[in-house]
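There is one chain below, alone, in structure tokens, taken in the form predicted alone.
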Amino acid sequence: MWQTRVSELLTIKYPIIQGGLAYLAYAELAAAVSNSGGLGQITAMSLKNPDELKKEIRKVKQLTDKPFGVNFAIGQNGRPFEHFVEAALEEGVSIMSVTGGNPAGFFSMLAGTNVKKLVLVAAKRQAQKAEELGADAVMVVGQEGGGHLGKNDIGTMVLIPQVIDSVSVPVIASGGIGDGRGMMAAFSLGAEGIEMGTRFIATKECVHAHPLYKKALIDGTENDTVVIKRSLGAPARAISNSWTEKLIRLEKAGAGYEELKEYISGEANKKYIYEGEPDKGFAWAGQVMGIIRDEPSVDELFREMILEAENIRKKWAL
């Protein structure tokens, strides 16, 4: 009944893909997605080391037999990445995903090999691209999404009809969807599948959030977000507090990275995500923390999201 593209491409249940959720994206995580019907990811460049990588995966292997997949956020902190690819490959990873960079370099590295690529994309044109490059699928994030954006504010209502006009490799909707509803939205503007990141940070699997940053996720609304970086070119989306708020003030008084680094460093992330210090730190989120407002299991979500999803297909006697 849900089979899409994206579903056939991934050999999974639902085309429902979790994020790559820097710092977060773990073995626990990714399995439970994997075994609750969707693809699960590891966050690759948020480890220490190839060998930490290659720890995570084996872990992950430990915990589901479903495929899941490695997400490698090129463009953090400028990292090379090459070494972090390979330890994937020699461990077998046959689906991986691409944010943050041209990923030309990252899809030369799987000339000749059975991987799955996908790439995260937030414009027309970066979609058309990932496809010459060879892309199997991109995953397209409207501007309300949490974490990096697009420079142009597109929401994702709009740009998800003309990314699907504008390639023929399957498209998977990002930004905004938490829910059934939000899943048959994007299934409904063409999209072949679904990706969510804030939504999977509230959830009992994701061991590495701390209490009070779900707590933030579930208490907050769409109100409750900021875009920061928009001054280097980079914006991206994070629950608004005394931090951001600081950060915004000297981005709009002409600071430069110099000024700006430590307070969008990946130790001022955790800061909040680990330690729930949000006067020291920063943590991503979306608009969609407006619907959250519990801390389900994944597999909980899961049901409830296919729950609704069908009622609102027998409303549309689909």
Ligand SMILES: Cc1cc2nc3c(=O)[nH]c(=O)nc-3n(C[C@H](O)[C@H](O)[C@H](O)COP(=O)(O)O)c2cc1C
Contents of the next structure:
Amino acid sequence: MWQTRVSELLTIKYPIIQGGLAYLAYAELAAAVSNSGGLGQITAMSLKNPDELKKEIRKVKQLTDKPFGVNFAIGQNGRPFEHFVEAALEEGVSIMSVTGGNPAGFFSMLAGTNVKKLVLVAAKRQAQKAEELGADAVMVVGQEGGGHLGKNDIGTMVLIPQVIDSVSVPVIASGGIGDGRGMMAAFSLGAEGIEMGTRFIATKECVHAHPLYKKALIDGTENDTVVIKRSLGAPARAISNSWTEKLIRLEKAGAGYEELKEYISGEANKKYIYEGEPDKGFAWAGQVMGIIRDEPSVDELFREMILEAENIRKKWAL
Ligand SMILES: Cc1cc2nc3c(=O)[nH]c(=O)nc-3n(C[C@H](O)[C@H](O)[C@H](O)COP(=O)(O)O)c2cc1C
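Other form of same protein, the form predicted together with the ligand, not the form predicted alone:
What follows is the entire complex, opening with the chain shown before.
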């Protein structure tokens, strides 16, 4: 029933992908998503070095025998990614996703392997480029999403059909999806899979997220996010707080990267998401926080979403 080109490509039961989540997507979450029938991923560049990545990959393998992926945000902090990719290849990882820059160099490292290549993009042109370079599928994130976004503020509802009409590889919809309704909406648009980020943070197996971060996602509304880093040409959606207010004030006053870097650093991110200090840092989140009301286990989340989606399907069949 959930067979699409995406579930076939990745050999998963449900075409539901857990997006890369900087500093949050480690073995526990990735394995829980894969064990529930989706595709879990570890976020490689959050790890200190390639050896740590190897350890994390081995940990996932102990927790699940299902397929999982490794996500690479390239270009982030300008950190070289090549040794991390080598580590993933040495560990036999068969699915990798990439975002944040031109994937050509990344793909050339995978030439001659059977690794399935997913690219997270935020615009039609980027999706076409990813296909040209050899992506097996594209994940497309609309403006509602958490974390880094496209520059043109195009919402998922408009972006997905546009991309579907312009590439022939399967399209995975991302941005603003948090339940079975969102999933069915994405399939109605022609997507063959979905990716979620924010929704997975408010789950039991996202063990690294501080309870206050999860509470903010559960209690917050769709009005509680804000786009930061726009002045740097890298718009990204975070929970609105005193930290992001200060940052936006500086951006509006014309501050450059040097002045802003303390406000957007990994350290500032970790202050909020690990230490639960909302006034001393920031936390990425999408507008979907407006519909997150609980902290289920990943398996409970999957069961609820599939049930809801299948009920919609039945209703449509009448
Ligand atoms: C906390 C957080 C961290 C993220 N880090 C990454 C990352 O390292 N790599 C990546 O490809 N995407 C990253 N993303 C984007 C997500 O994978 C996904 O595309 C996005 O969250 C989808 O929108 P949603 O939050 O509405 O589900 C991040 C998103 C969030 C919320």
